[in-house]
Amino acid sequence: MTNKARLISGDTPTGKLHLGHWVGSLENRVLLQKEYECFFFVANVQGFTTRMEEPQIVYQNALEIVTDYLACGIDPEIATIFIQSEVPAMAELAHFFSMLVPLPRLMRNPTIKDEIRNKGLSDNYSIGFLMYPVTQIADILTFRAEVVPVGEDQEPHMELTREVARRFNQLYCGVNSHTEDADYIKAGGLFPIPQTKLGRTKRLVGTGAPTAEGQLLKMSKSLNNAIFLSDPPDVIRQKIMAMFTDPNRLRATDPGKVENNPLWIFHDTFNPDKVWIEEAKDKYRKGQIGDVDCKKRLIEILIELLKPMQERRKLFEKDKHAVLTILRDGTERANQAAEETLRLAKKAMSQAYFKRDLRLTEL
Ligand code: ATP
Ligand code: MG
């Protein structure tokens, strides 16, 4: 255990990680890795949320993510990498949270709308499904975590985290309601107020058209719009080629429009080159330059950035049980320091009765 402050993230096995998780919150937690004291998991449990009847499917992608915060260079020796079900303090203490968040204050919280629309739940959503946020807010106070790298449509469940820390440290550590945010540890409190670190783009754009409002959506593992970091160089070209574009041009000498238009988002995203950019917007606003070519260049780039990432996969991908090993050990690193936060957020609780030992072992 180091003194740094401490970082969480994590990401649900619903399908490998892609372009929005590196631009919302991959990036920053490969160059945090050493300022902080990280952990990274793989959210099986909220996985089942919307993939409980594809068990194996969830088995498989947290292998999958794995292999991808390790190609995209998290590293097992600095940053703690742990798959959430087996780290049971995280469990319990929803439990406890659970009773501080009113269901209808979950119910107002704009990301569980937009998913019960956008993933196709109408009314048959599961409890479960609704505690997801809840067990969210245990995922990082169980880590007294001061900083969690995430794209903006976590706000409103960062902003949940919150409200929960405040209340548990007010009821249960005598942390007078005044106090600031910065200043709860100080005055006694257990949880810190965690801050929310956004990306350099904080809700990248999926490849698909856009709702019938006009809206165009988050890149997401479930709605099929989605540049997986893992994808090979033709499957890139493929789905850049389909991408959607100005609906209204046709041709290569229509005027287009820049705004709002996926193209352009992913080359303001990932194209160093600003003065080719602008160019390009210009000469595409007149009816200069085609779809063809800046979807082309946009594809020479995406290859390039993906490249190295690509090759270190290759490494992990042959080696399930290394994987699984870096997967163990950093179980084990995250449970000590879940054990303990349970044991003081108990304690605090007044529900302090026995102490427990956990530990892992092989199947
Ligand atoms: P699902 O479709 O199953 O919800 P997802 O693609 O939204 O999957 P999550 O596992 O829910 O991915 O999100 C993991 C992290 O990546 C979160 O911090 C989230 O904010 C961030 N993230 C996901 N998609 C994007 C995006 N398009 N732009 C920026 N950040 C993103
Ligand atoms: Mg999501």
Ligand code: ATP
Given for the second form:
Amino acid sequence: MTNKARLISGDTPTGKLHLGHWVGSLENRVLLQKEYECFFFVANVQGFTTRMEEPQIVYQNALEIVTDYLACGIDPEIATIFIQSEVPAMAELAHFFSMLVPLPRLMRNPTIKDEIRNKGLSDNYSIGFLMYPVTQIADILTFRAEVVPVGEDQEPHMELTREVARRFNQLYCGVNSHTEDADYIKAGGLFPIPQTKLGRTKRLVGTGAPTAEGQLLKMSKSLNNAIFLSDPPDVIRQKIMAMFTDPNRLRATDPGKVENNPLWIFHDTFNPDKVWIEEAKDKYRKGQIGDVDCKKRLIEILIELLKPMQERRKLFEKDKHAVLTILRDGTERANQAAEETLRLAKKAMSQAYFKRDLRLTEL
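The form predicted alone is what I need now, so please give it after the form predicted in complex with adenosine-5'-triphosphate.
Nothing else is written out below except the one chain.
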């Protein structure tokens, strides 16, 4: 462990990671891993909230995400990569934190409402599904993280995490409720009040058409509108050439719109040549350049961006044992940090009875 401020972030194993994950959080993780003491985890327990009948898929998806982490440039020598289910302190703390979250407050979380609607759960969701915002609180607070790189859609979870951190510090550590967030540790609190680090693109849109109301949907595997970090060049070409643009582009009175157009959102996000973008946008509006030319340019940019990631991915795909070893070693380090937090939390709550020492062994 170091004296650096801590940073934590993770992903639910729903499949391979895509460009939305990259600009939303992964890019920041790679950039910040030398500046902070970093913990990156696969939330496989959370994966069971909607795939409890497909445990093998959750397992395989978890390993795919670890492979994507390594391919993106996360360095296991300086960052800790671990699996959620093998750090029992997180589950114990989640149970304690659940006592600090009233059910009505939980149900006001807009992300919960969106998940229920988007996944068509209606009233058919489990207690475990409702608990996942609380487990996310434990994911962060167990490591006493100060910074959390996430996408914009996770901000409601972050606010709930801050509320619980304040409440615990006030209730069990005697911190005054009027204390500024930045001063909770100096005032005797156990948990820092974590702050969000948003990616340069708050929410990347997908490649598909908008809704009937004209709303562009965010990139998502479940919506079949994603470009994955592991997609080979021919798949990238196919997906970009089929990308939704402006259906009214050929009208003489309105040759082309760049606003709310996924093609140009992608260029603004991934194309480093800002001069080309502005010149091409002007031509596009005047009908002097077509979708195909602009898409071909975008294809070149994305293939170049993903090439080094995919080359690293191939190396790790050939050595699954190396991936599992990295994951085991990281999980051991994560347990050291988590057990220390649990010990201090139980002491603050007057529930410290014994000391324990956890170790991982081969199956």
